[in-house]
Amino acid sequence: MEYSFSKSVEALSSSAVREILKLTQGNQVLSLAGGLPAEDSFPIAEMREAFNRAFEQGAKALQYGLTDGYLPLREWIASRMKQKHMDVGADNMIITTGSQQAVDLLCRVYLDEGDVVLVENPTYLAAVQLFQFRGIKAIPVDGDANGMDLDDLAKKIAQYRPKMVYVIPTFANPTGKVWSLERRLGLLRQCKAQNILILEDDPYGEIQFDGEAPYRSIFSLDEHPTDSCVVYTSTFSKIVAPGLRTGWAIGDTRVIQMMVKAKQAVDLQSSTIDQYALYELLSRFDLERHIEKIRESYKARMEWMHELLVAQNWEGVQWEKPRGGMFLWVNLPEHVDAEKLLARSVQEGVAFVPGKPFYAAEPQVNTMRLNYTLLNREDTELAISRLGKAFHAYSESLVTNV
């Protein structure tokens, strides 16, 4: 048989991060790789005890269900959403098998092949992967620690005219950033203003380690949000468990259910019995406090990490210590090519994401990305040992061919 694939194909490429976890798997490699929660964070015997309670339900927690999904699970996220300001209620809302889900269904029901996006430099791959493979021109906004230049945005808008604009304005992915308030009521009101939707990606938001600094949604700024320019997706993966894969989109309903239409063709629902599960979860749980204890532990294992990476004394290794989220930057001196750096590294036993696929256009490939809440503080100790014996390895073998 000759396939032939469709043209989008051409545009396809595999994720660097997934198939950088296939070096970990069975094998003595420690990742610092994936976005992976910590495993001892799941409420395995609660959500044991939830699945039990969704199958008291009968035969409807294995029927079909709504595609806009299980509808109790809506009205809970919905009265959460109102104590982050988001006054929205189940009808703004379709869940999703994961925030990605939410991402790619916008994109099917807004954006068509050659128009623009604007987004973070560098920004989240898997959604770069995204618009590669729907034909949508990805256009990179310059920024700061404090998010897009609202300058360089506003010159992007005039030159590209986009139909969205991508963010991950708490905690980013990659870089762990935080946008400043001034920064996120500059995008909004230029948005708006130009007839721009914005999609808000806010998987980490909840991971916040100062306290309760008030780092509100670009949703929540918009005084309409029941006609707003933003669409706001979030997931239970980092929360709860990702095994779950349960996210949820809030925006306009327009905008909701042009993207339950979609749905419908994609999947039909996301799974009956997981969204029983979590709700029947959810509805007993106290949730608030389980955040606080991820809270808790990612603090301390990030501060673990920062003080190894200090010790290791590396010339020419920059960081910014992160406030929240899973991730953790580093800028590498000029010379080096992370992606040879990550083959030694993998030799030693470690692999780490190099930087260049999170970047829309002009990659910098003096980067890496180290992911500090999968491993425990021994692990996390021996694989920053291995990562630096890689990279001094590294650096004299550039020596060495000069």
The other form holds:
Protein chains: 2
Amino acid sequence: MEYSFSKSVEALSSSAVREILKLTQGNQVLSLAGGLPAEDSFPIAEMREAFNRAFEQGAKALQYGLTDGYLPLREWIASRMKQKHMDVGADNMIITTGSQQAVDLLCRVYLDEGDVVLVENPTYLAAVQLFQFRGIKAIPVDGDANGMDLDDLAKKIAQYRPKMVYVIPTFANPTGKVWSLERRLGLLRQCKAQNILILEDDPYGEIQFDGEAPYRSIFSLDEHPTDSCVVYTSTFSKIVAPGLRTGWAIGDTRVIQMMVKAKQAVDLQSSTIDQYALYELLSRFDLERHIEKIRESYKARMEWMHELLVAQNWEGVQWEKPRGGMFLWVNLPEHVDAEKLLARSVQEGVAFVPGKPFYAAEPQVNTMRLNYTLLNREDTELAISRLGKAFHAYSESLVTNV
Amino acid sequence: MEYSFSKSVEALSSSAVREILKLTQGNQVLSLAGGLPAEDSFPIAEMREAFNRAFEQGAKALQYGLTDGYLPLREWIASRMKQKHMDVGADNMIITTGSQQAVDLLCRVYLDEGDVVLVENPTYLAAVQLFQFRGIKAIPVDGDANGMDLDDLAKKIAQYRPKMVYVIPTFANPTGKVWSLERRLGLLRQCKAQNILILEDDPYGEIQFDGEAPYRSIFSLDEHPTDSCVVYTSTFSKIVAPGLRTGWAIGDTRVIQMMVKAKQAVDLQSSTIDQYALYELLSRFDLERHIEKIRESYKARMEWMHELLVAQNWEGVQWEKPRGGMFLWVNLPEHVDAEKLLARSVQEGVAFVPGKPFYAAEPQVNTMRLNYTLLNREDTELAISRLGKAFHAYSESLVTNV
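Form predicted alone done; form predicted together with a further copy of the same chain now:
Full complex below, order starting with the chain above.
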């Protein structure tokens, strides 16, 4: 049989990075590559009890349910969103298989092949892949530590007539960046004026390290939450557990209803029992306290990695200490190709993600993303030490090659 | 905000049927409309225990997992597939969010806008919707009680150059039809010769009412299972519980790997904990005996509905007693429009699905699909009696209108 795949599959062709990371599976390589939460942060006992309570609801917990999601869970989330100045009800919400699916569903109902989405540069690599998979052009907008450059945004809007802007304004993946209020308002103002949809992806917003008030979501800054140009998505993956694959999107009911119809075609619904159990957990659990513990733990891990990197004292290596989230974004010396460094690092027994695939265009190959949430203190120390060996060996090989 | 949705969304526009069925939610309407399994068939206590055992595995059960699915579960399914003459390993398999997602993923990696898929007429309405959502043309092939007409198949292949044929050869939705061995082999031969992919959708194959040997899947009839022109998909929705949203697809590794990449972009993976729990269930559960009980129960329900329909003795109404599956397909008198009958039926307190949306083209509007698995004996009796009232009232209204 000669298979003849869709043209769209070209966007999914295996990357060099994925091939290298495959080598790390099942052996002694320490991974700073993934975006995995710390396993000791999972409320295992509470979750187990919640599943048991879900089963007390009887057969309904194992039956088909609504495509838009279990109503008590949507109501619970809506009330939490309200505390964060997002004035929505259950009708403004769809439960998705992680926030990843929210991005996919919105793309499928809102964008056509050839449409343009503006993105940060770098941005979440799986979103870029998803856009390419659907034949959508992802055009990067310049930015700095405070978010997208509003002048370049205006220029790119005029030049490309985008239908959507995709942003992660709080503790971005991969950079850890936080947008200033001014940039958030500026993006909102321009998009409203030009009828452009904003997809605000907020998986990390809860993981804030300073004791300050939470950063306002762009969705919450819109005066008209029920006629908004913003669709907001988040997930329980980082504050409860990713294996439940439960995320949500909120927006105007017209947009949400379209996403519901798409989801009905795509997979009918996400797991009923997981939604029941999650609701049972949340209705009795002190989530705020749990999140507080995650913040403290992740902050300590971040500080530890920062200290270890400082101690390594590599020449020409720079990073900003993130104010939240799960990643440390590192600028390597200009002559370093992080993909080549990765190959060397895997030999030493440590993996990370090179920066290149996070760029929709004009990649800076001398960048890398380090995750500090998965490994414990000891393994992090070992990982950074191995990374140091790889860095020196790689730097020497460059000198030799010259 | 003026939203501007994708062109593809037109395929998802709300149907008259969906609007009518919405009226049935939350009130006293008895539903013969859905494809819901009997809730007393769910192994609730065993499943609850299985979740508890899954939690004994610790944090891994709540962490991110492999996109292709939990390996022990894939191995368990592969070994069961082997008993059904499908010689596959875990590498030939992807776990999906129900078999619905398998159809979506295969479409996304194998088909482009404008491509043609040949289908039975009528066929599963959500598959037709999914094809339309992706801009794929679904072209019907003529058929009879034994499956697709092989001459018409050859004609349509020559005329439309399809990339894929989508079939439900065993206890089809909506007709309950079973393809003969000759037709299965004929389809396989033509598709192999012409390099056309077959998507064999088999959610109901286990629900067989006679004591005969199971019908051979088309996949199992291919001499080269690892270089096959068949992708086979099935699900635990009908033999364990749909709320777990766990299905699978098997095929050549090249096809499966593409589907894995698509799934990675679309939702990363299906629920980890559900896959762990399902494996825990299956590794200790007597699934064969459980399926046997479902068969007996559904056969009794089907016979009961058949008896009730015979007793109604409606003029010009015909149906075949299904040999398995979950649906009874009814041909109404030629002058009856089942959508209008539905509107009348909902007033009487009973719902079903009119046949029209199951047709990719040339719909026979005087058809309807009745589900016999959800309601108990008493409610089924009441439902058919209400349907009788509606049928007579509707028939009289036709006479009056003339």
